[in-house]
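A single chain, nothing else alongside it, follows as C-alpha coordinates in the form predicted together with the partner chain.
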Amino acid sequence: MTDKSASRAPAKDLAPAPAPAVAASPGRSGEGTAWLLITPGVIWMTLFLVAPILMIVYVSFWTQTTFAINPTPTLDSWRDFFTSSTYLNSLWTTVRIWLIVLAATLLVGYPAALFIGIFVRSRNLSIALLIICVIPFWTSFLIRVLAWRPMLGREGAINILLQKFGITSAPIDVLLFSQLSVIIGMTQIYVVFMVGPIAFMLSRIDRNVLEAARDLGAGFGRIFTRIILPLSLPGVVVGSIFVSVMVLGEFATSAALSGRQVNLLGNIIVTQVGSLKWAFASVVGVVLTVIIGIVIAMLLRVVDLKREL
(Lines of atoms letter the chains of each structure in order from A and count residues from 1; the text may use other names and numbers.)
(Lines give C-alpha, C1' and ligand atoms only; values in the text may rest on other atoms or scores of the structure.)
Protein backbone atom coordinates (compact mmCIF):
# COMPACT_ATOMS: atom_id res chain seq x y z
CA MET A 1 0.00 0.00 0.00
CA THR A 2 1.37 3.40 -0.82
CA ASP A 3 1.80 5.86 1.96
CA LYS A 4 -0.79 8.30 0.74
CA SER A 5 -3.64 5.91 0.49
CA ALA A 6 -3.05 4.35 3.84
CA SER A 7 -3.76 7.41 5.89
CA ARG A 8 -6.74 8.86 4.01
CA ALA A 9 -8.18 5.98 2.09
CA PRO A 10 -9.27 3.92 5.07
CA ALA A 11 -11.74 6.59 5.93
CA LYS A 12 -13.10 7.13 2.46
CA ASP A 13 -12.44 4.23 0.12
CA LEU A 14 -11.59 1.23 2.14
CA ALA A 15 -14.09 1.71 4.89
CA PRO A 16 -17.16 0.50 3.03
CA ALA A 17 -15.49 -2.68 1.91
CA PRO A 18 -14.92 -5.43 4.44
CA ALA A 19 -15.17 -3.31 7.55
CA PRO A 20 -16.68 -5.64 10.13
CA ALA A 21 -20.09 -4.41 11.10
CA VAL A 22 -19.28 -3.35 14.62
CA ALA A 23 -22.50 -1.86 15.90
CA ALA A 24 -23.11 0.13 12.75
CA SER A 25 -20.98 3.20 12.88
CA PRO A 26 -23.15 5.99 14.27
CA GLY A 27 -24.08 8.89 12.06
CA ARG A 28 -22.45 7.49 8.97
CA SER A 29 -24.97 5.04 7.61
CA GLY A 30 -23.76 1.67 8.73
CA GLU A 31 -24.81 -1.65 7.35
CA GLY A 32 -27.92 -1.65 9.51
CA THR A 33 -28.96 1.77 8.28
CA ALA A 34 -28.23 0.75 4.72
CA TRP A 35 -30.60 -2.19 5.01
CA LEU A 36 -33.23 -0.03 6.62
CA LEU A 37 -33.02 2.38 3.67
CA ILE A 38 -33.01 -0.30 1.01
CA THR A 39 -35.86 -2.34 2.49
CA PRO A 40 -38.77 -0.35 0.97
CA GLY A 41 -37.25 -0.64 -2.51
CA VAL A 42 -36.52 -4.34 -2.09
CA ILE A 43 -40.04 -5.06 -0.82
CA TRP A 44 -41.56 -3.07 -3.69
CA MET A 45 -39.56 -4.88 -6.33
CA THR A 46 -40.15 -8.27 -4.76
CA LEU A 47 -43.92 -7.84 -4.46
CA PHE A 48 -44.57 -6.06 -7.73
CA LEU A 49 -41.88 -7.41 -10.04
CA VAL A 50 -40.49 -10.73 -8.88
CA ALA A 51 -43.76 -12.13 -7.57
CA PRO A 52 -45.69 -11.20 -10.75
CA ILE A 53 -43.06 -12.84 -12.96
CA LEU A 54 -43.10 -15.99 -10.82
CA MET A 55 -46.88 -15.84 -11.09
CA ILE A 56 -46.61 -15.90 -14.89
CA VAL A 57 -44.45 -19.00 -14.72
CA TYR A 58 -46.88 -20.61 -12.26
CA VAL A 59 -50.02 -19.79 -14.23
CA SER A 60 -48.49 -21.11 -17.44
CA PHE A 61 -49.02 -24.58 -15.95
CA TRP A 62 -52.61 -23.97 -14.98
CA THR A 63 -55.63 -25.46 -16.72
CA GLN A 64 -57.40 -23.18 -19.17
CA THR A 65 -61.12 -23.51 -19.68
CA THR A 66 -63.13 -21.35 -22.04
CA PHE A 67 -63.47 -18.33 -19.83
CA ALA A 68 -61.47 -19.15 -16.73
CA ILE A 69 -58.36 -20.77 -15.39
CA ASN A 70 -57.92 -23.09 -12.45
CA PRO A 71 -54.75 -24.17 -10.72
CA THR A 72 -54.89 -27.82 -11.76
CA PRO A 73 -51.40 -28.37 -13.13
CA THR A 74 -51.19 -29.26 -16.78
CA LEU A 75 -48.84 -28.90 -19.74
CA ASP A 76 -51.72 -28.30 -22.15
CA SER A 77 -50.98 -24.65 -22.82
CA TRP A 78 -47.33 -25.42 -23.43
CA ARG A 79 -48.27 -28.23 -25.82
CA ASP A 80 -50.65 -25.89 -27.62
CA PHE A 81 -47.92 -23.32 -28.07
CA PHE A 82 -45.34 -25.69 -29.47
CA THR A 83 -47.75 -27.53 -31.78
CA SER A 84 -49.50 -24.52 -33.29
CA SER A 85 -47.96 -23.15 -36.45
CA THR A 86 -49.54 -19.75 -35.72
CA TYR A 87 -47.62 -19.39 -32.49
CA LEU A 88 -44.39 -20.84 -33.79
CA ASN A 89 -44.68 -18.40 -36.67
CA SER A 90 -45.16 -15.59 -34.24
CA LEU A 91 -42.07 -16.73 -32.34
CA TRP A 92 -40.10 -16.68 -35.57
CA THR A 93 -41.56 -13.30 -36.55
CA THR A 94 -40.53 -11.85 -33.21
CA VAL A 95 -36.97 -13.10 -33.58
CA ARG A 96 -36.82 -11.95 -37.20
CA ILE A 97 -38.16 -8.46 -36.50
CA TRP A 98 -35.82 -8.16 -33.53
CA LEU A 99 -32.77 -9.07 -35.62
CA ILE A 100 -33.75 -6.75 -38.46
CA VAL A 101 -34.52 -3.81 -36.20
CA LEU A 102 -31.34 -4.41 -34.21
CA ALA A 103 -29.30 -4.37 -37.41
CA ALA A 104 -31.22 -1.36 -38.73
CA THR A 105 -30.77 0.73 -35.59
CA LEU A 106 -27.06 -0.11 -35.62
CA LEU A 107 -26.62 0.73 -39.31
CA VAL A 108 -28.70 3.88 -39.15
CA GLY A 109 -27.47 5.01 -35.77
CA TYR A 110 -23.74 4.30 -35.95
CA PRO A 111 -22.83 6.94 -38.57
CA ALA A 112 -24.86 9.53 -36.68
CA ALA A 113 -23.08 8.59 -33.44
CA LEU A 114 -19.76 8.64 -35.29
CA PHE A 115 -20.35 12.19 -36.45
CA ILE A 116 -21.52 13.37 -33.03
CA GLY A 117 -18.85 11.54 -31.06
CA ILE A 118 -15.78 11.93 -33.26
CA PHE A 119 -16.19 14.50 -36.00
CA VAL A 120 -17.81 17.36 -34.09
CA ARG A 121 -14.97 19.22 -32.44
CA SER A 122 -16.96 21.49 -30.16
CA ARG A 123 -18.13 19.66 -27.08
CA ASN A 124 -21.15 21.93 -26.70
CA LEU A 125 -22.26 21.26 -30.25
CA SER A 126 -21.97 17.52 -29.80
CA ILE A 127 -24.04 17.69 -26.61
CA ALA A 128 -26.61 19.85 -28.37
CA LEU A 129 -26.86 17.37 -31.26
CA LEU A 130 -27.25 14.52 -28.82
CA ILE A 131 -30.03 16.37 -27.02
CA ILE A 132 -31.79 16.96 -30.34
CA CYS A 133 -31.67 13.22 -30.94
CA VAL A 134 -32.92 12.38 -27.45
CA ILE A 135 -35.80 14.87 -27.22
CA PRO A 136 -38.31 12.60 -29.04
CA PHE A 137 -37.73 10.08 -26.25
CA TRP A 138 -39.60 12.46 -23.96
CA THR A 139 -42.70 12.65 -26.12
CA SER A 140 -45.53 10.19 -26.29
CA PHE A 141 -44.43 6.82 -27.62
CA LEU A 142 -47.83 6.04 -29.12
CA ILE A 143 -48.02 9.38 -30.89
CA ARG A 144 -44.63 8.70 -32.41
CA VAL A 145 -45.91 5.37 -33.68
CA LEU A 146 -49.08 6.93 -34.96
CA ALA A 147 -47.18 9.69 -36.72
CA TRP A 148 -45.92 7.12 -39.22
CA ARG A 149 -49.40 6.50 -40.58
CA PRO A 150 -49.71 9.79 -42.52
CA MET A 151 -46.08 9.33 -43.57
CA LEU A 152 -46.30 5.84 -45.03
CA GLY A 153 -49.87 5.49 -46.23
CA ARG A 154 -51.03 5.24 -49.84
CA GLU A 155 -51.68 8.94 -49.77
CA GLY A 156 -48.94 9.56 -47.26
CA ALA A 157 -46.15 12.09 -47.38
CA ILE A 158 -43.54 9.69 -48.75
CA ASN A 159 -45.66 8.46 -51.61
CA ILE A 160 -46.61 12.02 -52.51
CA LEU A 161 -42.98 13.10 -52.55
CA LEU A 162 -41.86 10.05 -54.53
CA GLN A 163 -44.47 10.71 -57.19
CA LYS A 164 -43.86 14.44 -57.27
CA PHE A 165 -40.18 13.90 -58.05
CA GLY A 166 -41.13 11.28 -60.62
CA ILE A 167 -39.31 8.48 -58.84
CA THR A 168 -42.40 6.31 -58.85
CA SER A 169 -45.46 6.56 -61.05
CA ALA A 170 -47.96 4.93 -58.73
CA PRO A 171 -48.20 4.96 -54.92
CA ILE A 172 -46.35 2.14 -53.17
CA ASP A 173 -48.78 0.10 -51.11
CA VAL A 174 -46.27 -1.94 -49.20
CA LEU A 175 -45.07 1.06 -47.17
CA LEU A 176 -47.92 0.89 -44.66
CA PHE A 177 -49.57 -2.07 -42.98
CA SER A 178 -46.68 -4.38 -43.71
CA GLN A 179 -43.61 -5.77 -42.03
CA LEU A 180 -41.67 -2.92 -43.60
CA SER A 181 -43.71 -0.24 -41.85
CA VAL A 182 -43.21 -1.99 -38.52
CA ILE A 183 -39.47 -2.09 -39.10
CA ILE A 184 -39.30 1.55 -40.16
CA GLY A 185 -41.38 2.64 -37.19
CA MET A 186 -39.39 0.64 -34.66
CA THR A 187 -36.09 1.77 -36.12
CA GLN A 188 -37.06 5.41 -35.78
CA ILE A 189 -38.35 4.96 -32.25
CA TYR A 190 -35.48 2.91 -30.87
CA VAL A 191 -32.47 4.19 -32.80
CA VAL A 192 -31.92 6.85 -30.12
CA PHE A 193 -31.05 4.13 -27.63
CA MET A 194 -28.31 2.97 -29.98
CA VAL A 195 -26.95 6.42 -30.81
CA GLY A 196 -26.68 7.57 -27.19
CA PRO A 197 -24.41 4.85 -25.76
CA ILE A 198 -22.25 4.68 -28.90
CA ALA A 199 -21.76 8.45 -29.05
CA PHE A 200 -20.91 8.41 -25.36
CA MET A 201 -18.19 5.77 -25.84
CA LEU A 202 -16.85 7.53 -28.94
CA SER A 203 -16.62 10.87 -27.18
CA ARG A 204 -14.35 9.27 -24.59
CA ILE A 205 -11.75 8.34 -27.20
CA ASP A 206 -8.71 10.56 -26.85
CA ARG A 207 -8.57 12.75 -29.96
CA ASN A 208 -4.79 12.78 -29.73
CA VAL A 209 -4.71 9.04 -30.36
CA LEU A 210 -6.63 9.56 -33.60
CA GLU A 211 -4.41 12.47 -34.62
CA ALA A 212 -1.31 10.44 -33.89
CA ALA A 213 -2.59 7.51 -35.93
CA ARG A 214 -3.31 9.88 -38.81
CA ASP A 215 0.14 11.45 -38.56
CA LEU A 216 1.60 7.98 -38.78
CA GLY A 217 -0.13 7.62 -42.12
CA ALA A 218 -3.07 5.42 -41.18
CA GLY A 219 -6.08 5.93 -43.44
CA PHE A 220 -9.53 6.43 -41.98
CA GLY A 221 -10.53 2.84 -42.73
CA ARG A 222 -7.62 1.54 -40.73
CA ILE A 223 -8.18 3.98 -37.85
CA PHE A 224 -11.83 2.98 -37.84
CA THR A 225 -11.30 -0.77 -37.71
CA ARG A 226 -8.32 -0.65 -35.36
CA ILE A 227 -9.26 2.10 -32.90
CA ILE A 228 -12.76 3.51 -33.23
CA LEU A 229 -14.73 0.31 -33.69
CA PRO A 230 -13.17 -1.67 -30.82
CA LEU A 231 -13.47 1.26 -28.42
CA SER A 232 -17.11 1.84 -29.31
CA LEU A 233 -18.04 -1.82 -28.83
CA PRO A 234 -19.26 -1.43 -25.23
CA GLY A 235 -21.59 1.32 -26.45
CA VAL A 236 -22.88 -0.98 -29.18
CA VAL A 237 -23.55 -3.69 -26.61
CA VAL A 238 -25.37 -1.37 -24.22
CA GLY A 239 -27.40 0.07 -27.10
CA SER A 240 -28.17 -3.45 -28.33
CA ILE A 241 -29.40 -4.48 -24.89
CA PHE A 242 -31.74 -1.47 -24.74
CA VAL A 243 -33.04 -2.00 -28.26
CA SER A 244 -33.40 -5.77 -27.88
CA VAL A 245 -35.32 -5.60 -24.61
CA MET A 246 -37.69 -3.03 -26.01
CA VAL A 247 -38.24 -4.61 -29.42
CA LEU A 248 -38.75 -8.11 -28.02
CA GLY A 249 -41.42 -6.81 -25.65
CA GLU A 250 -43.16 -4.74 -28.35
CA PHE A 251 -46.73 -5.00 -29.49
CA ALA A 252 -48.00 -1.46 -29.95
CA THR A 253 -45.98 -0.61 -33.06
CA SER A 254 -47.03 -3.73 -34.83
CA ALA A 255 -50.61 -3.17 -33.73
CA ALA A 256 -50.60 0.34 -35.13
CA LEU A 257 -48.57 -0.06 -38.30
CA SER A 258 -48.88 -3.63 -39.50
CA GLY A 259 -52.62 -3.89 -39.96
CA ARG A 260 -52.48 -7.26 -38.20
CA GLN A 261 -49.88 -8.50 -40.70
CA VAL A 262 -47.19 -8.81 -38.06
CA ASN A 263 -48.03 -10.75 -34.93
CA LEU A 264 -45.30 -10.55 -32.35
CA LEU A 265 -45.33 -12.57 -29.15
CA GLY A 266 -46.41 -9.37 -27.40
CA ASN A 267 -49.44 -9.14 -29.68
CA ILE A 268 -50.33 -12.74 -28.88
CA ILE A 269 -50.22 -11.96 -25.15
CA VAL A 270 -52.51 -8.96 -25.65
CA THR A 271 -55.08 -10.88 -27.70
CA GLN A 272 -54.98 -13.91 -25.40
CA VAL A 273 -55.54 -11.73 -22.35
CA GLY A 274 -58.31 -9.99 -24.25
CA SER A 275 -60.05 -13.32 -24.67
CA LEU A 276 -59.29 -14.32 -21.08
CA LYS A 277 -56.81 -17.04 -22.06
CA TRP A 278 -54.58 -16.27 -19.12
CA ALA A 279 -52.74 -19.58 -19.00
CA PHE A 280 -51.85 -19.36 -22.64
CA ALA A 281 -50.78 -15.74 -22.34
CA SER A 282 -48.54 -16.85 -19.49
CA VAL A 283 -46.87 -19.50 -21.65
CA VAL A 284 -46.08 -16.84 -24.22
CA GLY A 285 -44.83 -14.59 -21.42
CA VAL A 286 -42.44 -17.27 -20.16
CA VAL A 287 -41.18 -17.90 -23.70
CA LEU A 288 -40.58 -14.17 -24.11
CA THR A 289 -38.75 -13.97 -20.78
CA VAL A 290 -36.49 -16.86 -21.75
CA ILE A 291 -35.69 -15.30 -25.12
CA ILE A 292 -34.84 -11.95 -23.54
CA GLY A 293 -32.69 -13.66 -20.92
CA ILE A 294 -30.76 -15.53 -23.60
CA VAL A 295 -30.29 -12.39 -25.72
CA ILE A 296 -28.98 -10.32 -22.81
CA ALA A 297 -26.67 -13.12 -21.68
CA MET A 298 -25.30 -13.42 -25.22
CA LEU A 299 -24.73 -9.69 -25.55
CA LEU A 300 -22.95 -9.55 -22.21
CA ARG A 301 -20.63 -12.29 -23.46
CA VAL A 302 -19.39 -9.99 -26.19
CA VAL A 303 -18.07 -7.32 -23.87
CA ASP A 304 -17.30 -7.33 -20.17
CA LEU A 305 -19.32 -4.25 -19.29
CA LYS A 306 -18.11 -3.96 -15.71
CA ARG A 307 -14.58 -3.61 -16.97
CA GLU A 308 -15.34 -1.30 -19.86
CA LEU A 309 -17.64 1.26 -18.27
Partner chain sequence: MESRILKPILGVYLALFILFLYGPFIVLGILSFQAGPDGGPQFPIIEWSTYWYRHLFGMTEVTRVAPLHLREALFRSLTLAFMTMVTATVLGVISAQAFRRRFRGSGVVFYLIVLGMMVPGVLTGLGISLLSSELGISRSWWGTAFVAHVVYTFPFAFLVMLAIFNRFDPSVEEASWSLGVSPIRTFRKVTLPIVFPGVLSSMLFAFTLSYDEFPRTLFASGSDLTLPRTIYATFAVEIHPNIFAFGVLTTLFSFALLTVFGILLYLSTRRAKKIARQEDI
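Give me the form predicted alone now, not the form predicted together with the partner chain.
Partners and other molecules omitted; one chain follows.
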Protein backbone atom coordinates (compact mmCIF):
# COMPACT_ATOMS: atom_id res chain seq x y z
CA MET A 1 0.00 0.00 0.00
CA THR A 2 2.76 2.35 0.85
CA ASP A 3 4.58 1.74 -2.45
CA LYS A 4 1.43 2.20 -4.51
CA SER A 5 0.51 5.44 -2.80
CA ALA A 6 4.04 6.70 -3.17
CA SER A 7 4.02 5.94 -6.88
CA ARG A 8 0.73 7.72 -7.37
CA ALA A 9 1.72 10.90 -5.54
CA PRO A 10 3.99 12.37 -8.28
CA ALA A 11 1.20 11.91 -10.83
CA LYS A 12 -0.91 14.40 -8.93
CA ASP A 13 2.01 16.82 -8.81
CA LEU A 14 2.46 16.55 -12.59
CA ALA A 15 -1.19 17.37 -13.33
CA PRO A 16 -1.53 20.65 -15.30
CA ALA A 17 -2.41 23.61 -13.13
CA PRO A 18 -5.61 25.47 -13.96
CA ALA A 19 -5.05 28.40 -16.32
CA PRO A 20 -5.16 31.80 -14.55
CA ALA A 21 -7.99 34.11 -15.40
CA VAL A 22 -6.96 36.57 -18.12
CA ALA A 23 -7.58 40.15 -17.09
CA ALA A 24 -9.23 42.44 -19.59
CA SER A 25 -6.59 44.45 -21.46
CA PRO A 26 -7.00 48.22 -21.05
CA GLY A 27 -5.37 48.87 -24.42
CA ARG A 28 -8.52 48.82 -26.53
CA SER A 29 -10.51 51.00 -24.16
CA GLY A 30 -7.59 53.45 -23.98
CA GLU A 31 -7.40 53.69 -27.76
CA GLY A 32 -11.15 54.26 -27.96
CA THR A 33 -10.92 57.06 -25.38
CA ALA A 34 -8.02 58.65 -27.26
CA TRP A 35 -10.00 58.66 -30.52
CA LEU A 36 -12.98 60.20 -28.76
CA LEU A 37 -10.77 62.96 -27.37
CA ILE A 38 -9.12 63.91 -30.66
CA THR A 39 -12.23 63.57 -32.85
CA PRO A 40 -13.60 67.10 -32.15
CA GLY A 41 -10.21 68.63 -32.92
CA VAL A 42 -9.83 66.62 -36.11
CA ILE A 43 -13.30 67.64 -37.28
CA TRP A 44 -12.62 71.30 -36.46
CA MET A 45 -9.24 71.33 -38.25
CA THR A 46 -10.71 69.52 -41.27
CA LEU A 47 -13.65 71.90 -41.65
CA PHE A 48 -11.89 75.19 -40.92
CA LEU A 49 -8.28 74.59 -42.03
CA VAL A 50 -7.83 71.70 -44.44
CA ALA A 51 -11.03 72.21 -46.43
CA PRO A 52 -10.52 75.99 -46.93
CA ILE A 53 -6.93 75.47 -48.03
CA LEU A 54 -7.98 72.81 -50.52
CA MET A 55 -10.72 75.12 -51.80
CA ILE A 56 -8.21 77.95 -52.29
CA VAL A 57 -5.93 75.60 -54.24
CA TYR A 58 -8.89 74.51 -56.36
CA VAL A 59 -10.04 78.07 -57.10
CA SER A 60 -6.49 79.07 -58.08
CA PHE A 61 -6.88 76.92 -61.22
CA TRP A 62 -10.18 78.47 -62.30
CA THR A 63 -10.44 80.55 -65.45
CA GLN A 64 -10.58 84.26 -64.63
CA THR A 65 -12.00 86.78 -67.09
CA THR A 66 -12.43 90.51 -66.67
CA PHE A 67 -15.88 90.37 -65.12
CA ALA A 68 -16.44 86.68 -64.37
CA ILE A 69 -14.84 83.47 -63.18
CA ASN A 70 -15.70 79.90 -64.11
CA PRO A 71 -14.39 76.54 -62.84
CA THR A 72 -12.70 75.56 -66.10
CA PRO A 73 -9.16 74.42 -65.12
CA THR A 74 -6.30 76.58 -66.38
CA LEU A 75 -2.79 77.63 -65.40
CA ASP A 76 -3.17 81.21 -66.59
CA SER A 77 -3.26 82.76 -63.10
CA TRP A 78 -0.18 80.82 -62.01
CA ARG A 79 1.62 81.81 -65.21
CA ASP A 80 0.71 85.47 -64.69
CA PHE A 81 2.13 85.45 -61.17
CA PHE A 82 5.47 83.78 -61.92
CA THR A 83 6.10 85.69 -65.16
CA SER A 84 5.35 89.17 -63.78
CA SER A 85 8.27 91.13 -62.37
CA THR A 86 5.84 93.18 -60.27
CA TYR A 87 4.51 90.19 -58.37
CA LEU A 88 7.93 88.56 -58.06
CA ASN A 89 9.29 91.82 -56.63
CA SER A 90 6.43 91.80 -54.11
CA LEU A 91 7.37 88.24 -53.17
CA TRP A 92 10.99 89.23 -52.62
CA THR A 93 9.96 92.37 -50.70
CA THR A 94 7.76 90.26 -48.40
CA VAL A 95 10.59 87.83 -47.66
CA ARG A 96 13.14 90.64 -47.16
CA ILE A 97 10.95 92.63 -44.76
CA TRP A 98 10.12 89.43 -42.88
CA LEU A 99 13.81 88.66 -42.37
CA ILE A 100 14.58 92.21 -41.23
CA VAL A 101 11.61 92.40 -38.84
CA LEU A 102 12.40 88.95 -37.45
CA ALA A 103 16.00 89.99 -36.74
CA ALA A 104 14.87 93.35 -35.30
CA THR A 105 12.30 91.81 -32.96
CA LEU A 106 14.88 89.29 -31.76
CA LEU A 107 17.50 92.01 -31.28
CA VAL A 108 15.09 94.22 -29.32
CA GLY A 109 13.07 91.51 -27.60
CA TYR A 110 15.79 89.18 -26.33
CA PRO A 111 17.50 91.72 -24.00
CA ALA A 112 14.08 92.73 -22.63
CA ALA A 113 13.17 89.08 -22.05
CA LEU A 114 16.59 88.45 -20.49
CA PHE A 115 16.04 91.29 -18.04
CA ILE A 116 12.53 90.11 -17.13
CA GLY A 117 13.35 86.41 -16.93
CA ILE A 118 16.80 86.43 -15.30
CA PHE A 119 17.67 89.75 -13.68
CA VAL A 120 14.27 90.43 -12.11
CA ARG A 121 14.09 88.10 -9.11
CA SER A 122 10.59 89.06 -7.99
CA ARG A 123 7.97 86.99 -9.78
CA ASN A 124 5.30 89.65 -9.25
CA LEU A 125 7.54 92.33 -10.75
CA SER A 126 8.34 90.19 -13.79
CA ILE A 127 4.62 89.58 -14.38
CA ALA A 128 3.98 93.32 -14.05
CA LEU A 129 6.67 94.06 -16.64
CA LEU A 130 5.16 91.55 -19.07
CA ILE A 131 1.77 93.19 -18.59
CA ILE A 132 3.35 96.57 -19.40
CA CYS A 133 4.65 95.06 -22.65
CA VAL A 134 1.12 93.93 -23.53
CA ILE A 135 -0.55 97.28 -22.70
CA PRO A 136 -0.34 98.56 -26.34
CA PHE A 137 -2.56 95.65 -27.35
CA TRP A 138 -5.37 97.12 -25.30
CA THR A 139 -5.89 99.60 -28.14
CA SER A 140 -6.95 99.03 -31.74
CA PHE A 141 -4.39 97.65 -34.18
CA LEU A 142 -5.03 100.49 -36.65
CA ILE A 143 -4.58 103.11 -33.93
CA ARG A 144 -1.20 101.65 -33.04
CA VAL A 145 -0.17 101.65 -36.70
CA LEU A 146 -1.44 105.16 -37.51
CA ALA A 147 0.16 106.54 -34.33
CA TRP A 148 3.52 106.22 -36.07
CA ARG A 149 2.58 108.80 -38.72
CA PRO A 150 2.90 111.86 -36.44
CA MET A 151 6.07 110.29 -35.02
CA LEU A 152 7.87 109.63 -38.32
CA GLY A 153 6.65 112.51 -40.53
CA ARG A 154 8.76 115.46 -41.69
CA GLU A 155 7.37 117.55 -38.85
CA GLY A 156 6.98 114.60 -36.51
CA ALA A 157 8.36 114.10 -33.05
CA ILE A 158 11.46 112.17 -34.15
CA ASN A 159 12.55 114.76 -36.72
CA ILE A 160 11.93 117.58 -34.22
CA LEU A 161 14.13 115.88 -31.61
CA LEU A 162 16.87 115.09 -34.12
CA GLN A 163 17.05 118.73 -35.22
CA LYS A 164 16.74 120.08 -31.69
CA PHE A 165 19.79 118.12 -30.50
CA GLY A 166 21.75 119.01 -33.64
CA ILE A 167 21.92 115.46 -34.97
CA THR A 168 20.41 116.51 -38.30
CA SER A 169 20.05 119.91 -39.94
CA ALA A 170 16.95 119.08 -42.00
CA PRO A 171 14.01 116.70 -41.69
CA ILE A 172 14.61 113.09 -42.74
CA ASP A 173 12.09 112.13 -45.44
CA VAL A 174 12.86 108.41 -45.43
CA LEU A 175 11.32 107.89 -41.99
CA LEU A 176 7.77 107.85 -43.37
CA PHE A 177 6.19 106.34 -46.50
CA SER A 178 9.08 103.94 -47.04
CA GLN A 179 10.19 100.41 -46.22
CA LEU A 180 11.94 101.78 -43.14
CA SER A 181 8.65 103.04 -41.70
CA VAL A 182 7.03 99.65 -42.35
CA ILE A 183 9.90 97.86 -40.59
CA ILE A 184 9.74 100.23 -37.60
CA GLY A 185 5.98 99.81 -37.26
CA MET A 186 6.04 96.03 -37.55
CA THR A 187 8.92 95.72 -35.09
CA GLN A 188 7.12 97.77 -32.45
CA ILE A 189 3.84 95.91 -32.96
CA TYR A 190 5.18 92.35 -32.95
CA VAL A 191 8.16 92.52 -30.60
CA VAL A 192 5.97 91.50 -27.65
CA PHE A 193 5.37 88.12 -29.33
CA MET A 194 9.12 87.56 -29.14
CA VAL A 195 9.51 88.80 -25.56
CA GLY A 196 6.80 86.61 -24.02
CA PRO A 197 7.99 83.09 -25.04
CA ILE A 198 11.66 83.89 -24.40
CA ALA A 199 10.92 85.37 -20.96
CA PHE A 200 8.86 82.28 -20.11
CA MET A 201 11.71 79.91 -21.00
CA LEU A 202 14.27 82.04 -19.15
CA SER A 203 12.12 82.08 -16.01
CA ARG A 204 12.26 78.25 -15.96
CA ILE A 205 16.05 78.19 -15.61
CA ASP A 206 17.12 77.05 -12.14
CA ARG A 207 18.93 79.95 -10.44
CA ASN A 208 21.11 77.44 -8.59
CA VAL A 209 22.66 76.41 -11.90
CA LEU A 210 23.64 80.02 -12.62
CA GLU A 211 25.00 80.44 -9.10
CA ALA A 212 27.04 77.25 -9.45
CA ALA A 213 28.50 78.50 -12.73
CA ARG A 214 29.50 81.78 -11.05
CA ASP A 215 31.08 79.91 -8.14
CA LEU A 216 33.15 77.91 -10.61
CA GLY A 217 34.51 81.17 -12.05
CA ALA A 218 32.44 81.50 -15.21
CA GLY A 219 31.75 85.04 -16.39
CA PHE A 220 28.46 86.29 -17.73
CA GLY A 221 29.51 85.73 -21.35
CA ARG A 222 30.34 82.08 -20.73
CA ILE A 223 27.18 81.55 -18.66
CA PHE A 224 25.10 83.12 -21.41
CA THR A 225 26.56 81.05 -24.26
CA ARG A 226 26.70 77.74 -22.37
CA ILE A 227 23.55 77.87 -20.20
CA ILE A 228 21.15 80.74 -20.87
CA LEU A 229 21.12 80.77 -24.69
CA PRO A 230 20.72 76.99 -25.20
CA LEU A 231 17.93 76.78 -22.62
CA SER A 232 16.11 79.77 -24.14
CA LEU A 233 16.17 78.45 -27.73
CA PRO A 234 12.65 76.92 -27.51
CA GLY A 235 11.31 80.37 -26.58
CA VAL A 236 13.23 81.93 -29.48
CA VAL A 237 11.73 79.40 -31.90
CA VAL A 238 8.18 79.89 -30.61
CA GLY A 239 8.55 83.68 -30.75
CA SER A 240 10.00 83.47 -34.25
CA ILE A 241 7.02 81.37 -35.41
CA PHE A 242 4.58 83.91 -33.98
CA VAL A 243 6.38 86.86 -35.59
CA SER A 244 6.91 85.09 -38.91
CA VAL A 245 3.28 84.07 -39.36
CA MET A 246 1.99 87.57 -38.62
CA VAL A 247 4.61 89.49 -40.61
CA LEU A 248 4.35 87.29 -43.72
CA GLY A 249 0.58 87.77 -43.76
CA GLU A 250 0.72 91.54 -43.13
CA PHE A 251 -0.99 94.11 -45.31
CA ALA A 252 -2.41 96.86 -43.06
CA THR A 253 0.89 98.17 -41.68
CA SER A 254 2.51 98.45 -45.11
CA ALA A 255 -0.58 100.15 -46.56
CA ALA A 256 -0.76 102.71 -43.71
CA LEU A 257 2.93 103.54 -43.26
CA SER A 258 4.31 103.19 -46.79
CA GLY A 259 1.69 105.20 -48.65
CA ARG A 260 1.13 102.08 -50.77
CA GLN A 261 4.72 102.28 -52.00
CA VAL A 262 5.51 98.89 -50.43
CA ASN A 263 3.42 96.05 -51.83
CA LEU A 264 3.54 92.83 -49.86
CA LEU A 265 1.82 89.61 -50.85
CA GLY A 266 -0.94 90.41 -48.39
CA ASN A 267 -1.58 93.73 -50.14
CA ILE A 268 -1.85 91.95 -53.50
CA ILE A 269 -4.43 89.54 -52.07
CA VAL A 270 -6.52 92.44 -50.74
CA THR A 271 -6.32 94.25 -54.08
CA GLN A 272 -7.23 91.19 -56.13
CA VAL A 273 -10.15 90.30 -53.89
CA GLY A 274 -11.40 93.88 -54.14
CA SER A 275 -11.26 93.54 -57.93
CA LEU A 276 -13.16 90.23 -57.73
CA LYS A 277 -10.19 88.36 -59.21
CA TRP A 278 -10.61 85.33 -56.99
CA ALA A 279 -8.38 82.99 -59.01
CA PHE A 280 -5.32 85.23 -58.90
CA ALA A 281 -5.91 86.05 -55.22
CA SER A 282 -6.01 82.29 -54.56
CA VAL A 283 -2.69 81.84 -56.36
CA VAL A 284 -1.04 84.46 -54.14
CA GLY A 285 -2.69 82.89 -51.09
CA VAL A 286 -1.32 79.45 -51.95
CA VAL A 287 2.17 80.87 -52.51
CA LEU A 288 2.02 82.69 -49.19
CA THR A 289 0.78 79.57 -47.39
CA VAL A 290 3.63 77.51 -48.84
CA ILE A 291 6.18 80.10 -47.73
CA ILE A 292 4.77 80.17 -44.20
CA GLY A 293 4.77 76.37 -44.08
CA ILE A 294 8.42 76.22 -45.18
CA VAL A 295 9.42 78.84 -42.60
CA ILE A 296 7.66 77.01 -39.77
CA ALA A 297 9.16 73.67 -40.83
CA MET A 298 12.66 75.19 -40.85
CA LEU A 299 12.18 76.75 -37.41
CA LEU A 300 10.86 73.51 -35.94
CA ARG A 301 14.01 71.72 -37.08
CA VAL A 302 16.10 73.98 -34.86
CA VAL A 303 14.55 72.73 -31.60
CA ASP A 304 12.33 69.76 -30.77
CA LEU A 305 9.53 71.71 -29.10
CA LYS A 306 7.63 68.58 -28.08
CA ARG A 307 10.61 67.43 -26.00
CA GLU A 308 11.71 70.82 -24.72
CA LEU A 309 8.30 72.19 -23.67
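Treat the numbers as computed from the prediction; the structure is a model and nothing was measured. Each form is matched to the other, and the largest set of C-alpha atoms that superpose within 1.5 Å is called the rigid core. Numbering follows the first chain given and starts at 1.
Novice: Following rigid core alignment, is the displacement of the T66 C-alpha between these two forms equal to or greater than 2 angstroms?
Specialist: For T66, whose C-alpha is compared between these two forms after core superposition, the shift is less than 2 Å.
Novice: Please determine whether the C-alpha atom of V270 is displaced by 2 Å or more between these two forms following superposition on the rigid core.
Specialist: No.
Novice: Determine, in Å, the CA shift of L49 between these two forms after the rigid core is used for superposition.
Specialist: Its alpha carbon moves by 3.8 Å.
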